[in-house]
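Shown here is one chain on its own, the form predicted on its own, set out as structure tokens.
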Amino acid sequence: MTSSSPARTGLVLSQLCRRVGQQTLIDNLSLEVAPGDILALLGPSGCGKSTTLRCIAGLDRASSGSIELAGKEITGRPPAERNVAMVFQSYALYPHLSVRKNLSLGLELRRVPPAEIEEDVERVLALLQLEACRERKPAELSGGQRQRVALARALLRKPALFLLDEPMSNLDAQLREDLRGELRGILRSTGAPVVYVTHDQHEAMGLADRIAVLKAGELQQLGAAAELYRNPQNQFVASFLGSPSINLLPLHPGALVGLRPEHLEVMEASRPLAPEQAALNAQREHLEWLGDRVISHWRVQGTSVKVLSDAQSRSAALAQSHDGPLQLRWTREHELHFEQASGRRIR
């Protein structure tokens, strides 16, 4: 695009709090997002992720703590002075305007020269493959196209920071999957830090460089997707990441053992156990076929347990048709241990 981008030194949140009455929505949240990086805020509804985004944008007031962007304190500034672009779940397009006019209107209000507006709009239309839609109204677009227009409008602002709040939650699963890689590439190409709010772990793991897992306004763990999955700090993080979710078995007094479904194997109870293995007798309940994979469901000591297997594996064959006694086996190095009361990881 023709105009120069602002200097960017990233986003820094320091001990950010947001309280409404007696309720704490964000509790001492500290995060940093470097230029060009994508940070996903992940967690269930009500965990504080959208409130965090609104505080960064200036739509909600922080009760305490600080927000710094591009080396400047912006905690008390109004939204219009923060140089932030926000993409909402609802797209927020003007229904009576064409795609081209939806994109150019903000530039016109900022008195950008007409030739520059034309060049920038055409470039972003090409980038997001929207050239054929330039004269259509939002009602004439698909959900994926409307999402692209909302993103294009944000890109035209050339902000110091992008904030995206569940931007693909209105799209069907296949379209979300198709857009995920494309969206990541576009956001990375801007060079600006990105904060992406989602409750969808697949979206977070597929898009973000790092993930911040939130629960009740508190940061539970921050790191790359692989680190959070393999080395969760507590039971909540272990349970929130992974599909099928982790199995939790009360095998020790006051403690739970976490076993990922892909780390379990179905075996005949008569087969000898290797020294590094552990096993439990299991009763088969039902199977889910997922094309090349199978999720088999078992009852183990009164607890429901899931096993994820390759559809052509011995585990899948035994789960489907074997009539004799069966066990679920695993290698002990794959065990994760948690305190049953607090959920904390036991090392």
Given for the second form:
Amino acid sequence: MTSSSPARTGLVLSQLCRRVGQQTLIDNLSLEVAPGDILALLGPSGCGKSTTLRCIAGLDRASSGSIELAGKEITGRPPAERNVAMVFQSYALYPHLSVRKNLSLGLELRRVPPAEIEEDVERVLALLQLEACRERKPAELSGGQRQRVALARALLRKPALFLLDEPMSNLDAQLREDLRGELRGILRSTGAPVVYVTHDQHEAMGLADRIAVLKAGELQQLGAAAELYRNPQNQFVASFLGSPSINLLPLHPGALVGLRPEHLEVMEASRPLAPEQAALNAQREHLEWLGDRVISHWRVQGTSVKVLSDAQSRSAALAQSHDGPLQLRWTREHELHFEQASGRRIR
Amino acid sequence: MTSSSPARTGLVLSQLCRRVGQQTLIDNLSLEVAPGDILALLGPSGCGKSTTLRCIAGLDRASSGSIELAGKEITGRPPAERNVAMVFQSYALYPHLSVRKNLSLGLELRRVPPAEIEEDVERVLALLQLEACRERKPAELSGGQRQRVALARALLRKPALFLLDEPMSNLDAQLREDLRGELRGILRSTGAPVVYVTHDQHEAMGLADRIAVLKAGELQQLGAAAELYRNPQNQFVASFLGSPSINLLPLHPGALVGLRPEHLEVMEASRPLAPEQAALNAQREHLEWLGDRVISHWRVQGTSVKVLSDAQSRSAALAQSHDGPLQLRWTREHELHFEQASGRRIR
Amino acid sequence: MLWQLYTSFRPSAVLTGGGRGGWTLEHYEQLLNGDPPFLTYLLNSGIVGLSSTALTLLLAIPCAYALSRMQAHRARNISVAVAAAAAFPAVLLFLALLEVARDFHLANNLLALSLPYAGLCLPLAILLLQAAFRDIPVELEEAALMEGMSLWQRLRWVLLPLMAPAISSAALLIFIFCWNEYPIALTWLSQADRLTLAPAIARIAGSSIFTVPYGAFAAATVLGSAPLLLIMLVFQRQIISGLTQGAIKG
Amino acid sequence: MLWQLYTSFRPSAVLTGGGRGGWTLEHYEQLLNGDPPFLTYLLNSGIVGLSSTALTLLLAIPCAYALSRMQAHRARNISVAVAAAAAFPAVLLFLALLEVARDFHLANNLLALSLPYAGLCLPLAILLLQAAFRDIPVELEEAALMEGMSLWQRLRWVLLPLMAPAISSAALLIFIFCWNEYPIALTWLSQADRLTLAPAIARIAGSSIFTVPYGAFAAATVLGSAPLLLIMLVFQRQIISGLTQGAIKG
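Return the form predicted in complex with a further copy of the same chain of this protein as a structure block, the form predicted on its own having already been given.
What follows is the whole complex; the chain from before opens it.
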């Protein structure tokens, strides 16, 4: 399903840097995105993900390194010559123009024949189910419709690369989830490489073929969602992915042991421990119901630990009951070990 | 853990209505929130949840109905006399004043003795770990710190009721999750009733004791998170809670059958069907990896169906493999039936 | 204002104190048939106002755009300098301007009068338009840039349409300033048929305040302000649509 | 401006064409020792400027606040009316004002002069401040309301501090207008020791343009604009801090 072999015909970033004054916003970033591949740039705010996107678009200047698209070096070229389309976080629709004019203006100014514009616009309007709001102004549209118009404007360009800057962040949580699959399908169908910036791990995992996790301008890890989740290379990636986030316990000197909340089990302290398992005594704090699952909060050796269990599971039942001392247990193979100083994965 | 018996000493809304022109923003809303109880008002944007909060605060006028707080009717009273504290979505910190002054200004103007103010402010600063930014201006704080200052300002008032209007919506997803438990603990410790407005189901489920789901100004259902999830009274509540949202299939004339994605199992069509089970043939579309779980998308009788499985489960393995016709199976007792016209739960 | 309207229709005899009388158009007739007729003044003021407004906007729009897109720090310093220029007392420039007019033979040239007017209005216009440009999200322009639009196309299709309300109000302010401006017009213009409204009315009022022909003065006042009110009414729709647009955007 | 500075330090003989000469302070001496001394004019202008500014702001702030908190539709109509008032040509009011001055014995009263000045500045000040009030998020005021603050406390502690940059620039504009205003001052003030700067300088320039004492005029110009530049420098920090504050907020 995922074509992760990067072809030279897609987007290639080599040792891209951007510095402003003393600050390094992007630090030696190398990436490849093949045609038809969706890459998510994921990280907290200020991690350099938007700056990277703006460098690729040509809106910000790279300090060093190169950007190649479809085999051509585009590093120094002005945005207009890069054949790249971008969907902005604010959508950046022209507020004084109708939806139709928003879509056609760029084509008209590039002297595309009117008949062709007409046909393309109608095709894209139909594809994104926007026919009904053809003559409306952006202010008269809902958030989801505005997002679709912005997407339609990008699609019309038939660009060599799509850039999307948190296109869902202005939408309701529910709508965001519903649109994820639709957006993925449309982006896939273009056959162009796609770079998708987001700070939302669910969005990145749900939409992208591969995820690049950034922190302070540096690439932390690049890979498929499942790979990053199961085999994080450092503590930052382990913490950033997963919800609720991974529990980090100082079980060994100089090292932190990461345990995913879903790998922990609640058990009576009196029950025998299997040889492949480890256990810690725990004090119950409180419960959060998440529909079909339950997060139980525990205090273990002075730190707070979360356990994620199915609502029907024995763990959930024990967490609710109020009798007897309880333990959290886990299988040792699920442990992720990190060096405490550097955060680097040890084993 | 949950004290859901509403006492007359908390907040009581009786048949609250707010109309503006032709529009009904709140439609006959009755609610009770006991002291120490956290109630979440949950719904999509425009459902009237913020308007309800503003009516309780006195910032908007109720058209009819009554609001009672701690046994006293406050419906027509000005906001200043209601003894209610509110945390705004934008935090509404005074940008020209330091954190300390932001906290103390209200008390100073109410002629609280300076020594008392000093003591209270220091106590709240310590509680919310804000000592270090005592002298900073709001613009110099991070999003999470701003939120805590807004919370601190509300706490200082020692009000009879806390109102929170999407206090997390300006924070990163990760931070939001981390702060949930902390916020819950702090609100709980005040012993006052709390009304918490949000459009995020996870936030509502994670924070509140009870959730009131609103749609177009009307109360849809009120109850604990687990109750709403397992036993929704109509299609709207069923769809709004749960992520990914419930699958709705037109299996019977005039009715929709709701099936939660985690209740569906992927199975080879050739395997025998248990008597308590039902099944439908399905066409695989694509997969989303969510760390420890997988959402597989299927086409069933022309509609799109989502299945949520553990990443290690047999369903996930089958969804990835490419051989043989597959079925989605479920136990009949998990079916939720809704009347197609009204969306009302039938059984 | 209403009193002026009333005065302008009363016979002179009544106004100077003697007797009672009916309504009259004598003042208006007097004005319109004067030498040169009053319409000449209106026309002159119109020419000066329009040319000054056009010239000011032509210069102010590029300056304001450049300032709004500059680095915050540099733009701020330049803005303060521009504000300082705006604050420079115009009265103190009269004499220098007069010499310029003489040396370059620009006296009694209505279009040339728009040069000092534009100079005087420019700083304020730049500040007004700069604020409006800054209110347009940069992302809008970046989107246009990504679509391959040139600077001129971005201005023409994206920025200026969004600036319409701000440009309208700036234009209105400039026009009103030029229409009412008195001291420079007084010194630059001496030929009777080249006078703009303000010096013309002042001339009607006469040099001493005790010999004022009230009726004629009132009539001139009415005639002189009528076009401005007319423009206000025309622009009103513009201004309202501007305000509405802002409301929707916000 | 620089040329004026230069002229003001040259002897009269040089300026009128005859001979060469060094630098001189004669024009300044002449001015400062005149009867009344030039400082009187500066002082008069200062009094008029300050009192007008204070009066205007006192009236404009409540109006602007009320307008900014009104329903959008009603506020818009009133704003248009205010804008129309701002556009009314001041020149055309001179005569009416003059009669008011005579009837109420306000001529030669400097504080009374601030009445027409405030009247003229009020519409623009209201519009400026209204825009600034609208930029303050309503939630800030609601938060203060929830904290139990009265209207006055909200204004004093929350709104006005945030308005400081807008109020400063409005005050500056009003002050500059009053400082430079010429026609009304000319007609209201006749006593030599009550003149404000603009009519005083005009008097120095004389009635005919061919007998201008260039040196004295230039010196007066320099002295007249120096305080304004000084105020600009003082306000500069205010304006810059205002701009910075805006940047952080945005």
